[in-house]
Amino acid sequence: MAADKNGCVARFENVGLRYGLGAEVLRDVSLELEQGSFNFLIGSSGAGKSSLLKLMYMALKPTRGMITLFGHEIATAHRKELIGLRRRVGVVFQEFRLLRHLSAFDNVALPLRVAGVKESEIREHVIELLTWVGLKDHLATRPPTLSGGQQQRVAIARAIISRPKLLLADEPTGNVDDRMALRLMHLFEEMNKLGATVVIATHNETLVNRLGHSCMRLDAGQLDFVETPVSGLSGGPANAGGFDAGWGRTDD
């Protein structure tokens, strides 16, 4: 199931969160993300935007309020469910969480091999990816001698190789140059075009009025909508060359 009955991927009823004893860092946050949707999240350092896509992909749990995923109550789940449904989320970090024992190529092959995908597939879908967001020239290398760009667009393709149902990204474009950042921008678009839910947080509100799509923004821990004007890509930035995110499908 990738959504619930009424197309819903995520709900989030009165959805509080504290760490410790502290100040609460989300306050009665309600939302609900629609199948198919692309979301910015907004706000400023230390609004909760990190926090937020936490709960989303169920690194942290509320200190009070109901989140469900695809249509499963997290609270409640079984563990075997939990397993299932965190393999339909993609997340791209802001730290990029790289394995630096493993070359590029092996770091965006793992989620496939994980999933059992033949080897011979794997490499044809890995390299198409890593050649598109510029990185075949560097399919051998590791991360620790990758640039901080190179490292973020690794961790990128990590997260989209296994076309998942949900994919969530922190500042995605934070260390990447702005013809980089379109063309990021691009290939999260495709992805959704395929069917993902997609939530991106950002600074960058330049880059969110120019795509125009539903915007979140945080603000002292409290979540607003607001609005963005109708923009997009157009078939992406210059130069884009032929994707179509056909890799690793795990079509249900």
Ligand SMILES: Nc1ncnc2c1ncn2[C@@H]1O[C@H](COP(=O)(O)OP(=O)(O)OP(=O)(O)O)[C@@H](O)[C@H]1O
Given for the second form:
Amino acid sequence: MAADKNGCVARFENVGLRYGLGAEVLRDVSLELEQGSFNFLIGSSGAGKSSLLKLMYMALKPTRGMITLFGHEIATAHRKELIGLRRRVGVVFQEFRLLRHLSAFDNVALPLRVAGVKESEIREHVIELLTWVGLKDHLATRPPTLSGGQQQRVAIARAIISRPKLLLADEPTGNVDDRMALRLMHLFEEMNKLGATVVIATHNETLVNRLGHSCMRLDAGQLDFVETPVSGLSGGPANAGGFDAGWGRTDD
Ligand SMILES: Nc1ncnc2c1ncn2[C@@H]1O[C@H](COP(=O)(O)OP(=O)(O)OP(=O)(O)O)[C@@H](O)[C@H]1O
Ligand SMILES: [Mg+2]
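Pass me the form predicted together with the ligand as well; I've looked at the form predicted alone already.
Now the complete complex, all chains and molecules, led by this one.
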């Protein structure tokens, strides 16, 4: 099942989260992610964006409240069920989490190898995707010798290669220039058009306003839905540039 009977991929009801004995970092968060929706998640540093995404990809359990993913209530789901749910979620981590000893190619190929896809198909898809993100000359390069922005693009390719139903990206354009940021956003939009529900946590106000998708804002752990254009974010590039190449190819 890709969504519950109401077409909802993820549902949070009065969710609270605290780390250890600390104060709540998320408070009474309620949301519904409609299947096929494209959502930005904004908020200042420390507002709880990564924490909210961690709950969505089941790396954390809420301290209170209820989370339902793909129609399954997480708290009561069996381990096998959780593994099945997790496979439907693609994640671009804020800190990339690439495997250092594997090449860019092998990092991106990994989800397909785990899924048992034929090596000839893997090769074709991985090369195509890494070319799209401008890394065709770095297939054999290992993460430690890639720049931050190049690692970020490998992480994005790895997250989308297996066509997840739910795609979560935590500040996925924080390390690239404006032109590449827009290009990567177009890639997320393409995934969305192919059916993925997308959530992107970002500080990049220019991109949020330019692309004009649904937008949620976290402020001191509380979530609201906001209209675009938004203002008052920090950390984003001042201008996303005039790039409109969609899925076209680029060289690094
Ligand atoms: N593992 C942890 N243990 C304790 N506190 C944590 C942990 N991770 C995050 N926090 C706290 O939770 C709050 C929210 O952090 P979070 O990383 O979710 O914010 P964020 O909105 O993603 O920030 P940024 O924009 O800087 O990435 C912060 O006060 C942070 O210090
Ligand atoms: Mg964060």
